[in-house]
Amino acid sequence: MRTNLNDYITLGRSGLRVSPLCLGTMTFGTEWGWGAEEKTAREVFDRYVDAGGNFIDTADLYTEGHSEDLLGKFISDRGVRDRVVLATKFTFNGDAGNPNAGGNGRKNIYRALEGSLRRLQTDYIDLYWLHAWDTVTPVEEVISTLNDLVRGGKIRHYGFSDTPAWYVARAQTLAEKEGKERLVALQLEYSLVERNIEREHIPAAQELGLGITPWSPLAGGFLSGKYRRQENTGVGEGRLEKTKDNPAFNQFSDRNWGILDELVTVANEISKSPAQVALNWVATQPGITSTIIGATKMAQLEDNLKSIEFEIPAELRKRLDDLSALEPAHPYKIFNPEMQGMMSGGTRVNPWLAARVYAPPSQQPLSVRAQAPKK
């Protein structure tokens, strides 16, 4: 089990190696009336890469591009800009009214890219994210220009964030197929309470060789413990207070509220705060590289920096895995031993095995990899 933000990890199949922590900044500044002034921002800052730390991720659209203003100025104040991994985003309309301010589109990455570099006092970028699917522009455009950018030196590696399934698999198949850069990561919504990339997006990670780096870990501040339940809702001080309204961010649900309830007796009984447990439960789940963890105060980053110095014990780990289950959907439902015994007549196939066979290790899925016999 990795102990420390210095046990680097390689990013998905590429040499980008990163910490088990990833430090986001959408904290970094108070223009969405919360997160951190410059002081604070950069006192985090500084004691993550103190600590060890080299994953860093912002976005143009996080508290209106004065993230990506503060932590170009904390990289260069530093000199840190060798050391660390800097990772930002695209896809967010920058200028209302003009429709190619915004997407997946060849204009806009190459518009929002520029604005990047410039805040960021930088001329390339580690780890460039699509930030949404947009809907609208094919897949082949975007490989495309994400190729050329790769190619030109301005980004090093590329990565899908939010992006549903079936178009991540598309993307990276034709990458492939055509002999383009490929994608070396997902980041998406992942906790406790949020575990629905489970059905698709981590299976389809392990098979094409993406590191995964879950955001919002705790719900969006919700799975520290801090909110407190009155009638149908939930008060606190924190994010959740100024996006509750919006049904994307809202977690307090009765689900919620009853997985939390275990979390923070889970926490209780092993000394440990609800955050710790709720961040190693989420950075030590299989397919996971790299966990996004946010502050706007230190004590909460000394907090998050401890959640994986220990291990959760066997028994109330499946406390916790069993009140948060997804719920049986179709068609996985039908993937369950008894279906595939009536599609084998009986036999059993080891899938330890047969991936052993066909492919190289390096090739083989993060799941088949775990199921390898121990030496």
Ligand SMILES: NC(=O)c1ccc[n+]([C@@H]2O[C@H](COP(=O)([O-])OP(=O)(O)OC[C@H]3O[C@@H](n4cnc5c(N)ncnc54)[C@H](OP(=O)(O)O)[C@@H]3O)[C@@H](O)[C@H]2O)c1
Second form
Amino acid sequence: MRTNLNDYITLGRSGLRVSPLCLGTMTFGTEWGWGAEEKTAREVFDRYVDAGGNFIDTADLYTEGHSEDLLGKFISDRGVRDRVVLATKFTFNGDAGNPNAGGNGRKNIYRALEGSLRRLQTDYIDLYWLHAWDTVTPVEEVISTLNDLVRGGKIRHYGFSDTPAWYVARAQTLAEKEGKERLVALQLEYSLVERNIEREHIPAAQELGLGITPWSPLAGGFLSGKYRRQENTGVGEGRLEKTKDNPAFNQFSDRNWGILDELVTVANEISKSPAQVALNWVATQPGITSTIIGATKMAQLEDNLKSIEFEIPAELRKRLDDLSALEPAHPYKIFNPEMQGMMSGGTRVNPWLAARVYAPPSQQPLSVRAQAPKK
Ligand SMILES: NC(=O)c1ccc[n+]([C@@H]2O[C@H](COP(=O)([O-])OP(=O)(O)OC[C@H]3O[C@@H](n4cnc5c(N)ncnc54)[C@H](OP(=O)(O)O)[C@@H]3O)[C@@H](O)[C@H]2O)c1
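Given the form predicted alone above, produce the structure of the same protein in the form predicted together with the named molecule.
To see the whole picture, the full complex is given below, headed by that same chain.
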């Protein structure tokens, strides 16, 4: 268990050392109606860096570019460009009517990168993310462009966010076979209420040497416990009140309220806040390297920074695991030890391998998780 921000860990199969909690800055700027003003954003940034944090996540279009502008200023004012691992993203389009001002084609990647470098006041990006699959660009064009940017010194590493696992596997395999720079990480939504990446992405990342950096580990604040169930409507103060009419962001389902109830009970039993327990659960799941936290207030950051300082007792963790487990689905439900026995002729299978491959990570016994070899 990593207990401090300066207890650095390498990201995927790379030499890049990052803090176990990454500072997300989608909330730097108020353009989207639920972020933090410059003064608070600067305090959050300073506190994270002072606590030993070195890993900062943004994107070219977060708060219409203001997030990158603010970060560029904060990093320059503190003189910490060399010390931080600065990550940003391309894909989304900020120029209506111009089809090549977005997407993952070569033309947009170069355009987007120039804008990010300017706003961030730097001449290189440490980790450049493809923000989301655009469904059209051939994977060869993406990895060849990113490979050239690494070799040209404009970026140090690259990874994919919000892409199908098959696309990731194809990219990594091609990069390896063609001697190109490989992906080092994946960025995906992961929390007690959103565990779908356990089916494909986590096993793929473990096989392909990719670190996972989960986003929305508190489901946008839902798992902090500050929202109240009232005929299935959230009542609370925060982002989710403002975004609840958008089905993509609405967290107020019966299933989620049930998981939150158990989370609050577990948190009370160990005298931690629900946010701390929810973040701890994500940060200590198999395959997770650095969890991206977000805060619009200093008190939230202070709360969240304490999330890696303890362990959730195994029996309480099991309660959270069981209640939030994924529904069985094809074909994953047939990859079970019974089926494996039918393949091995009843002979014993290495327990770590069997658990890793044939059970979703959250259903692996804790004893097996503890034995998992470090990448
Ligand atoms: N790749 C992608 O597609 C993608 C998508 C989304 C995010 N991200 C990245 O991931 C980062 C984190 O995402 P997220 O902001 O959605 O994470 P999150 O942890 O799920 O939600 C953070 C929000 O929850 C509330 N909160 C946080 N800590 C709290 C606490 N202790 N008590 C009460 N409320 C608390 C705050 O919002 P309120 O004050 O408004 O309640 C805060 O902004 C982003 O900044 C961004 O860098 C990436």
